[in-house]
Amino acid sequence: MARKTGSHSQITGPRIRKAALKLIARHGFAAVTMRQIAAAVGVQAGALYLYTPDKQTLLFDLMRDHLEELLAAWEAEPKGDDPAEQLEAFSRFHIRFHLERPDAVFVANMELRNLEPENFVAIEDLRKRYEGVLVAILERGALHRDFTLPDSRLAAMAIIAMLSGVNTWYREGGRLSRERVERIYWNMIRRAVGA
């Protein structure tokens, strides 16, 4: 199909997911409509499909993109040499990343429910290669007695339940700073694990 005239792909397209993101994180997925995604950007409803084939693409689109971006942002990140350093740089991180992107992290965590089952695959395929990360780290510092854990896998989920319910209660301007944030993460996650 022809794209209208006067359309900017690089501009609509960005805004359809900004748009969807902020709708679906507000009011849920099965409760929002391409109507309204349409009119949160000021284009026919039609037009969306010019971007996205359904709701649901959009959905797993939004999703794998925020997965995508989280597993390429830690690749680039400094993480030192010894598991102790790992366990922190991935600890301040996560706290740091998924604050940036309320939107983002509520949609990944809470609409999985809503995905088909090939694109829930696909999700959890990108999670689980997340939370690989941690538990690598993990289990490299137990193997080196750094770390103290019963089980690297349940502690790495234990870990990452617990940075992410930052994202439930951090207010900007509240009584702490992120860094103060990271860093009583940080000495809470490094007792657990007997570092």
Contents of the next structure:
There are 2 protein chains.
Amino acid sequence: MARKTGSHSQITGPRIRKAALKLIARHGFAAVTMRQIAAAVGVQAGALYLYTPDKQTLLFDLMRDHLEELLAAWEAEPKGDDPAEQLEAFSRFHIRFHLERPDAVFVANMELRNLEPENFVAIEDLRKRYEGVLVAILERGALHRDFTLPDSRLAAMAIIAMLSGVNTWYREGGRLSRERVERIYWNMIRRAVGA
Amino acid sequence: MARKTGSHSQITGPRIRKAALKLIARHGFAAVTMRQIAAAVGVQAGALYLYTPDKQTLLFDLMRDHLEELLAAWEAEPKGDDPAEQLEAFSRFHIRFHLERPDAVFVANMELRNLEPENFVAIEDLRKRYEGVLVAILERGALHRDFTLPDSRLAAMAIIAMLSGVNTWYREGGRLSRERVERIYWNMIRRAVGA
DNA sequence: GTCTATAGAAAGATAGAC
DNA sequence: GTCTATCTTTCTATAGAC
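Return the structure block for the form predicted in complex with another copy of the chain; the form predicted on its own was the one displayed.
Whole complex next, starting from this chain.
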């Protein structure tokens, strides 16, 4: 087989990240080898080290990029003024954004254990910022008496867990459309917070 | 160091399982070595193979035992007749049972990927049986007009995800007592299903 | 930028002594 | 029932050719 020549750094980099995301989501970070990732991309294992200093940094970059994209996407999301409108926007946004990139979500949620301490702190900070978005919406709603909530933080954790659960069972082309899932979840959340 | 003598199979077996559960919950199945488990128990790696034929079977046994215990505990749980009573019993039971054994829960939820196909099917069957318990409660409640639900299966998935999320943030001796968490969650669920 | 080849470490599992 | 010792495999990461 002829050896490939020439520069592909603009192409290979993204392909490595995508293949790594897919493999790590399927099998877990510790179970995936650099050789497997390289094979999925069509290069030799050694070539991966042109794109990442080591396996740990590859994982960290995947998780950080996902969470930064999540926060940026929420910032760009159109949302109304009153708390109920914002809560609906958040609920629908969360479901949609997460269903669009199941591999990245899975990795970001499941591989915290495999981060080295320094990296763990950085990722946790990003996760907490996202939780803070929802807490702020709920607290403002409770203040304005739009919501009836004994504890905003706890409600935020409950709502995020519930919304994130969609990724574990939703299948494109299944019994329910994404729009219908969004509406049903929003209705449950709306009632749960007493809006 | 003097070599230990005598039989300890009644003691060592459970200690291996407990140590494995803890280590796998912390670091993930693929990242934990048989040598680490052995060291935590205070034996050599080879001795583990008196208690399990291989690492995969150890994982499978841990997950199966946890889920069988879960199903048996629900069977033994006192629960009323009407759907709302049963839903409250289920909600409180789920939180309590899961908070009591965080390591086993974590392993059972996170290590599905590391099961070989045959074992995966067996564990999925047990998981589905537990989900079926909640689906049945919700369907009966919807039938009797105790609950207002567009989709019982979807509501079941949402409720289980929400309840399971407690394990990710609850800390013994923290801001909220377990009883208070149970009550707040039950109130959110009660309103979400329109009871 | 990618390859081949390999150094060096560590894994799962087994054999045989005690 | 447990130990020590080891076989065999496989891993991450690097070196040097092209």
